[in-house]
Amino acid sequence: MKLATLPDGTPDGRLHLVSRDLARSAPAQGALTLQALLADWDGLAPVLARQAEPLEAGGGAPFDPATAMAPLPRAWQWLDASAFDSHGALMQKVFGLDPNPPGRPLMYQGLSDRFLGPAEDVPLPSEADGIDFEGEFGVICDTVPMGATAAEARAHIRLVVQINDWSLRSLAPIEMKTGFGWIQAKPACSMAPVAVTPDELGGAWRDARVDLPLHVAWNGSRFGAAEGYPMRYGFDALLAHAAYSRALVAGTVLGSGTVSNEDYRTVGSSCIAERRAIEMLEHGAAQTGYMRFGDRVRMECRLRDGTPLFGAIDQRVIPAARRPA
């Protein structure tokens, strides 16, 4: 089942079912929003799956992914991990960071009351902040009980999504040194237009990981196509880590962290910071700058046969409107 949220004048939008080729859509009956569906997944999901069947026969209306909101425009909780060893090892080497303790995933809790739509302009305060994109995969769960094992948590993964976790790199080190986590360095994330149930990935949903490449382009030029499978921890283990001392509410979104591979020189990267780190190792200094206002980033993951999956994130960075003095 594929799901999207279209604007209807409310903050949460109107939930729609989407055909597998992302060509057609129809309003979901019985659940007005994705949050409502997640709150009663067992009762509502089978009903919506039957409603989706006519779309494959040409029913519904044309679907334009660029008009969609984020599938879950606001969530009760956004958790982001750093689950790709190659990315973490590279950052540790270049910046002299301490290795993460073994067996303990890196994870933080970020802004969740706003997820940007896939084609929205992204207003940010200043180019001097080091504007960076971060291509990720993510999952959305229903209620995960406190103390759930990884196997138990896996049964609560209801949807898989594609995310751009925007970062302001110049601000991140300042906030990290406080020990209180990120606020200014982490603006709202973006989501691709369509959330999918894990079965839509077929064999590419493997060990609670997305076994597919995430294609990233910056200003129309290829930037990376790293594979999503080489996570140290699958999404099931990450959810179990998060649920150690608290239940996770239905509608929790959890990200993988920047998709990264050990052969980054071949496959490229999913964020500018990683490319800059590679340049620092190879040339002694970073050569690639961060994003400028007017720049565009595009991210898309398809099945290996070319079938569209989440649709594309395609966004432009713009200066935030200044309040009058």
Given for the second form:
2 protein chains.
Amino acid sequence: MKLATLPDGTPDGRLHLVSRDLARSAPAQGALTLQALLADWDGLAPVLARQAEPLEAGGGAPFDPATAMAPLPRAWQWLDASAFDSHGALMQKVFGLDPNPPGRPLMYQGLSDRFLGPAEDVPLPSEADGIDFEGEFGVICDTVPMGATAAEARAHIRLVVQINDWSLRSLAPIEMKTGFGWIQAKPACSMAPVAVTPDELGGAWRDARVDLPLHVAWNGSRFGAAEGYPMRYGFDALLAHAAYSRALVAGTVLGSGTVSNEDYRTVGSSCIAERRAIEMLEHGAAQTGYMRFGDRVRMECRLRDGTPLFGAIDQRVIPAARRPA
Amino acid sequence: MKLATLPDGTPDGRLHLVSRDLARSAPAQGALTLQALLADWDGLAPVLARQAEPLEAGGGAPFDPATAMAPLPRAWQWLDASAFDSHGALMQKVFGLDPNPPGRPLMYQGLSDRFLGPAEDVPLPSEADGIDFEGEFGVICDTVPMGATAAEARAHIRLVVQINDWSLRSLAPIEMKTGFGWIQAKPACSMAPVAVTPDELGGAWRDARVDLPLHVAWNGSRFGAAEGYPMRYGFDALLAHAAYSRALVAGTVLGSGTVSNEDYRTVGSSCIAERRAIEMLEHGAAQTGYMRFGDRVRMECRLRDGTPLFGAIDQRVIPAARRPA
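Show the other one: the form predicted together with a further copy of the same chain, since we just had the form predicted on its own.
Below, the chain from earlier opens the complete complex, with every other chain and molecule after it.
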């Protein structure tokens, strides 16, 4: 099942079913919003799956992914891991960070009251903050009880999504040094237009990981196509880590962290900071600057046969308007 | 105006108006939930203030604060600062942490999908995690635009609340060392039963700070009565810090961090970790252990003339039930 949320003037938008080829859509009956579906997944999902069938035969209306909101436009909880060792190792080398504590995933809690839609402009305060993208995969779960194991948590992974975790790199190390995590360095994230059930990935949903490449282009130039599989921890283990001392609320979004591979020289990167780290290692200094206002970044992941999956994120960074309070 | 939320079977509960002496309450008309009120504060608050008047003349029904949920039982955003220098300085000395970056408040984003009610049992996984309380004050704002100044943000402080930020001290330094902030070390917080508009504090709402003591008792013994005024940054400046690269959603809860004073030898502390730090400085070793299952902590702040304000938090820590997922 593929799901999108179209704008209807409310913060949560209106849930729609989407055809496999992302060409057709129809409003979901029985669940007005994705949050409502997640609150009663077992009861509602089978009903919606049946409603989606006519879309494959040309039913519904044309779907334009660029008009969609994030599939979950706001969430009660956004937890973001950093599960790709090659990314962590590069950052540690370049910034002189301590190695990760062994056996414990890295994870922070971020802004969840707003996920930007896939084609929305991204307003940010200043180019001087080091504006960067981070291409990620993510999952959305229904309720995970406190203390759940990875195997138990896996059964609660209901949807897979694709995320851009916007980051302000000049502020990040200052906030990181406090140990408190990020506030200013992590503005609202963006989501690709379509959330999919894991079965839509077929064999590419493997060990609770997305075994597919994430294609990233900056201002139309290829930037990276790193593979999603090489996560140190699967999404199941990441959920279990988070659920140690809290029940995870239905609609929790959990991210993989920047998709990154050991052969970054070949596949490229999913964020500018990583490319700069590679340049510092190879040439002694970073050569690539961060994003400027007006720049665009495009991110898309398809099945290996070309079938569209999440649709594309394609956004432009703009200066935040100074609005009177 | 004083507001509480009573259980009605929904996650957000039912908003009630409460009399000044916390003895009477009546359901709010025109706003079913506190979140709905915060989404249209300017339109709805004057209407509710008029509805509250008969409560002062004995109207409404008896109010039992122990039956209340948190006034905001779930929030889209919970940001917690650490704004008391004396607490920070003690923690830095004892744990060998770096001093705070000058001119920047410390702040993390935490679990907001659930605030425990003032008399609810607190289920936690293990006594070995170093179970601790943190007595705090907090504010709830309506929408603060991205880039708001402290003066602009101050006008959006709609309610003042009292919070217990539960902490697991054995896990906290491990997570802090990553720079990512806390996930496992920060389970759901608790809120005192009544949220109040700043005018209910009279002169004790001063420079966007709560100029009142927070009385903390552990298993019936006085633990601390630190004053809320000596925050390095007022709640207005803390909101502005958070709003640098994000609009703050209506219903954002922002905490002060553990209330702490320079004369901690006289006034005591609002968390066990601080008392242990003092013991380490004075005796070379911590003498006080953390909480055990069955322990209770009580926190209350009243006006200096004894008028009740937020009501009391009075909770027991219990072992989390291991429920199958």
